[in-house]
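One chain is shown next in structure tokens, namely the form predicted alone.
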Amino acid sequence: MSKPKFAMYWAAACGGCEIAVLNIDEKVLDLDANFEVAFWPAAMDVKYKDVEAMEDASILVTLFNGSIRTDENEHMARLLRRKSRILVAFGSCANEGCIPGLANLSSRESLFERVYQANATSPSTENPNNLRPQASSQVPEGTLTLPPLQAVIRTLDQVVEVDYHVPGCPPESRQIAAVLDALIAVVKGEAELPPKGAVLGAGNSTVCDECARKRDVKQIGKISRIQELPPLATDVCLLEQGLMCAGPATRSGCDSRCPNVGAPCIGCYGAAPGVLDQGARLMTAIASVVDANEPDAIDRVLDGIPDPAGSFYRFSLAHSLLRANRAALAEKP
């Protein structure tokens, strides 16, 4: 009998996810084992024509990770939920659109111009001629094509429908593991299929609940970055030490490694379970533990958020209540 067939795809992100899927070490030849791998164009040369050629349903499973910040970033989407029987929202970008989805704080125009601007404001980008990407260009050989940037970052469930989430920026080598055992326990049989919409590879509760630092609910009277504190204490909690920590509002599975060497949660597994907006929530847990009633105190503390919107939100901002900015929701698509 043929295997089932195994996809990857990566849209807009870093290519950390697959890497990690690589850092299984030898896990990944129960993956070669197990399953044709029909489509994965970061390790074999397949192309999009060869996905169109398929019948609808014949892959059996797709990591899907990145999110959707091009026109081809949205037809790989819808092309390989129709060809796929199971479609796995994979790591931070796909499922909350992560550091991309920064991006949503600005429009089109203001990304480029920043990016592409002649004069000396631009921090890394030498172009005197103004030159901006272009949709087409003619060539000798031909027309080449660019897809267009769309107006705002958008998650994979955003576009199309999702059976699965695999949470992490990138999500832990040894959960992918774990995640991979039990696809290959229901292709043999051994297994069934959780819920759909299931999170998998992913905890419960919260970092904090995995963190063996002490909490004694103490109130801070300043945050500040970590540079600017003496020795941290290596067994208390890095919020009640004066750090910015995402810990309370973020989901666990990660063994709370950031913690455990002294540096604060950034909340790459995203929003807790039962938690509609990360950030919201962490908003939440800071204000619970300023030690000041009065307005312009509360500020003062607040102050020591050095990027308030990317320290709440920098892995969930497209998937937020708040998802973009005005000038990005205003563009036409």
Given for the second form:
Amino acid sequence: MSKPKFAMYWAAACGGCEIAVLNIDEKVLDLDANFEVAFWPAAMDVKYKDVEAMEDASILVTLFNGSIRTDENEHMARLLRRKSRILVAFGSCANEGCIPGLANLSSRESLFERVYQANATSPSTENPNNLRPQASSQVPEGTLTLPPLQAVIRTLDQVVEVDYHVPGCPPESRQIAAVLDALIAVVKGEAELPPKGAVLGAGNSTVCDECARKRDVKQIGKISRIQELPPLATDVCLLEQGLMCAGPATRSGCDSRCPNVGAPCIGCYGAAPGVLDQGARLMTAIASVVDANEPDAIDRVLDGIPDPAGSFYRFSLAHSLLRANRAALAEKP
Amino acid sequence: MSALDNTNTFEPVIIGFTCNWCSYRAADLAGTSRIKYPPNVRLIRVMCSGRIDPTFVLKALSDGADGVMIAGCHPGECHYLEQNYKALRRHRLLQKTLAQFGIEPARVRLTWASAAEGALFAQEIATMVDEVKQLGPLNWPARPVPVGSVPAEIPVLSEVGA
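Form predicted together with its partner chain structure, per the form predicted alone context:
Once more the chain from above appears, this time first in line as the rest of the complex follows.
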């Protein structure tokens, strides 16, 4: 009997999810022993047309990482949805939009301006002729094409139906290994698939719940950046020490790795269970502990967060209730 | 239709979150005193303004409301001691955040009204309705609906198969 097929694809992503999968060390041999890798651009050379030639639903499971930024991303999302029996939104980009999703705070035109305009505000831009990438351009050898940028970033489940979600930026390797083990057990007939829509490889609580630091004061008079503070106490809540920490609104599953080493949680595991909008929940939590009751005094504390949307929605903007800036949403797709 | 016509005919939908102990009773008093206020506001009673999570506001705005009013007891008079201060802090933080999404501050209004201030509450609603009428409809685009797994049409990509 031939082995079931496995695929992994990256859309608008950094490649960190692929590294995280390879970080499972010798467990990757189990993957190879139980699956035939049908398509995985980071690991082997298979062309898009080979995927198109596959029969529909012939891939058992596809781990899809990355968000939908270009027409190419959307094409591959729909193609892999059709070819896969199980489509997994893998990593923060596919689930919540992640860092690329922050581009949703700007219109497409302003993104191009920032990156390509001569004398632009971006210090690394050197483009005296104001060249911009074109979807199609003529060169002596023929026509060159680039996939056009869409107006806003969408998450995988805003484009196609998704069967399971594995959060994290990137997902923790031990969690990936556990998900693969569970999948292999299903393939061997030793276990049932979890209910559709389940979040795999993560906890069912918040990062705070996993964090060993003590919380008792719950009042902060000033919000600072980590480099502005003296060395931090190792056993006291980072929020109480004046750092913006996303732990109260973020799903557990990472063993609170960042707070454990003195860095605040930045929210990469996405919204905690039951939380509709990670940023809104974080606003609730932060505003609750601000130690001021007069409007001006409150503002002085809140001024410690210079980029609220970017801080509260660092990973989840594209999947939040508002999803994007109004001007960006009003653009043609 | 010109923008000017639009402000004349546009009737905004405003969701008003009122607390059980002061602002909802102010609305009640406005009613029993036969004080008129524009019918654009849909009131939702919660136990305390401190219960109002910014999620409620964002959900209202993203699901079709043109504005949201949050109403609580006056500072220092909260039935639950100081929860309305939390509402105040959340409102200020939410306003800072909403600016980055291109949502005007007048669309999310925080107001205090005691149970005796029916007239004031009615006036606050009238002012807000006026301001939101000036701004025009919010019309936040609906969330994208994913295509199903089988009948999905796959957009043609020029380089594929070339």
